[in-house]
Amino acid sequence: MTERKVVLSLVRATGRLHLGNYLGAARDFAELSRDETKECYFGVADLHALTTLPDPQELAASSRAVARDYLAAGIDPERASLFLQSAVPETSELFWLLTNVTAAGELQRSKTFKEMSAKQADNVNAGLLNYPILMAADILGPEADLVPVGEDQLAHLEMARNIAQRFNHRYGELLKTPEGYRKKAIRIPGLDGKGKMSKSDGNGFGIADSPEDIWKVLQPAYTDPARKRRTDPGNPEICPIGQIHRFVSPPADVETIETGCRTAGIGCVDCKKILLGNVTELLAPVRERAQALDDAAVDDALRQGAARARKRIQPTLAKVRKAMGL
């Protein structure tokens, strides 16, 4: 029997998952959890949070949703493990082994270092310059073959590569090197018209939201700004709401939303009706499990699947140990 290809993925515990989340990530996530020839371990990154220093109730409350929200996107906890970051205490202790090998200047000069100390330059914690640390600890941990990733994830990708082959090149070849899982990009807007639908800048809407929910943020949403009234042509290609359908919406749709766009042939707020209805379809599945979770439900997935993401990093820790004279 082949052995199966062990793929790692952690997200932040910070705010519920959007649509952009869903269609970039976690439904493929659901997808590979049911997928025989993978050993699929799925994490909610707590730890990573610490370093915006959140309220620590809202940060619980944070962690249990984002699973909710993931086993609510059709990930199997049978089949796959899904985990709090915290919950996995020999990821911090590889943590820390793994920061006497790596080079301060090369951490000072990450990218994803400058930019979250210059977005919180009130806090520029240590956490914010080990980041990539814990990264790495995450991933080479549990030996993972495949870590799906974006673009602005490369870069930590990277470093947990150089890690390990700095680590193995001093204490032999003990530490498997990573290999990126990529797919193309999705890139959905937000609804701000800034750039993509962020969780942090709270510019999307929740998977398990309901359609009144949905609306609330849809009605209001950017739309293209040369629109002033409804007789207006306007441009789909710049519009948030446009480029939205393209992810959702039939064929069919999408060509009548984008010619009445051009022509003016159909307003802003129509559009937005329509691309309620095919959001709410689309979602609807995800609804109905979200719904069916309890927290009992939620906590005794997060169990089960730390106790089996401890032991598949426990004997990775303990090579370590050994290699490096504990």
Given for the second form:
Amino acid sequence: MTERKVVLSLVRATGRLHLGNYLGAARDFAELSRDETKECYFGVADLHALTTLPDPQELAASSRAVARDYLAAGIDPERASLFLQSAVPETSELFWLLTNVTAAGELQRSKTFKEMSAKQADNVNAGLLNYPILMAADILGPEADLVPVGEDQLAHLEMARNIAQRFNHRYGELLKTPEGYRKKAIRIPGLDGKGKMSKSDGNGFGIADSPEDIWKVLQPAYTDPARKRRTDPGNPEICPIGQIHRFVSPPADVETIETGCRTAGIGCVDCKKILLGNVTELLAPVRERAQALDDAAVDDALRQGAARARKRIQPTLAKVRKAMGL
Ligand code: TYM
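Same protein, the form predicted together with ligand TYM this time rather than the form predicted on its own?
All chains and molecules follow, beginning with the one already shown.
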């Protein structure tokens, strides 16, 4: 039998999974977990969440909620290993070893570091700066071949590749250089028209939310400001609702709303209602699975997954330690 490709990805434990997380990453996780030719590891990045200083109780609840959403998204925990990052201490040790082959300048120049420092100017901790090294340890520890992520994580993935290459250059070809998964990674815009959909900006909706709750955020969502009146034509390319349609709606609906928007043949409310219908249909199985899940199933999956992830990482850590003279 040929060796299975190792797939790894994590989601930060900072709140429930939103539509962007699902389309950019978690939907691929679910599909990959059912692929016989892949060996999958999916984690909840609770250590990374500490960089934004969540309340301890909130962090614990959030970690569990993300794990729950993973299962609701359709990941099969028998086939894929689901784990909390903090339950795999080997990753933290590898992190420190890798800090020594990481250029401080590269960390300081990171766009995410600059954005996060501006966002929380009163808490520019070293965790924010070193964030990409921990992410590299997450990836390089299990010797991942494929790392399915959304567009916003590509720069971090590139840093992980650089760190692996720098390590290999100094200590020998020990670490595998990972690849992304999709040819073109996805970016789902936020409903406020200000950037990507993001947990911290509260500009999206959860994948297990009810249609009523989704409508509460969809109805007031930002649209092309040129459409002040129903009779004003607009441009779906600059409207987040128009862009999201392209990811979730069938081609006939995309055609209807794009032509309708450009000719003022359809109003923004109708366009949003069509989106609500399609999103509801897309997420119906997720919501159903979420309702059927109990805490014991989540805890069980996490326990088994952490044991498998640790086993996978231990040999890498052993060879890295040895190569470094420890
Ligand atoms: P996080 O928690 O911000 O996001 C989790 C996954 O969802 C994707 N994503 C999006 N995709 C499309 N459109 C969006 N608006 C959108 N928002 C988020 C992200 O690209 C990601 O794939 N640093 C990572 C977590 C991490 C990790 C890792 C990922 C820690 N270690 C190792 C991969 C491998 C993060 O903060 O993702």
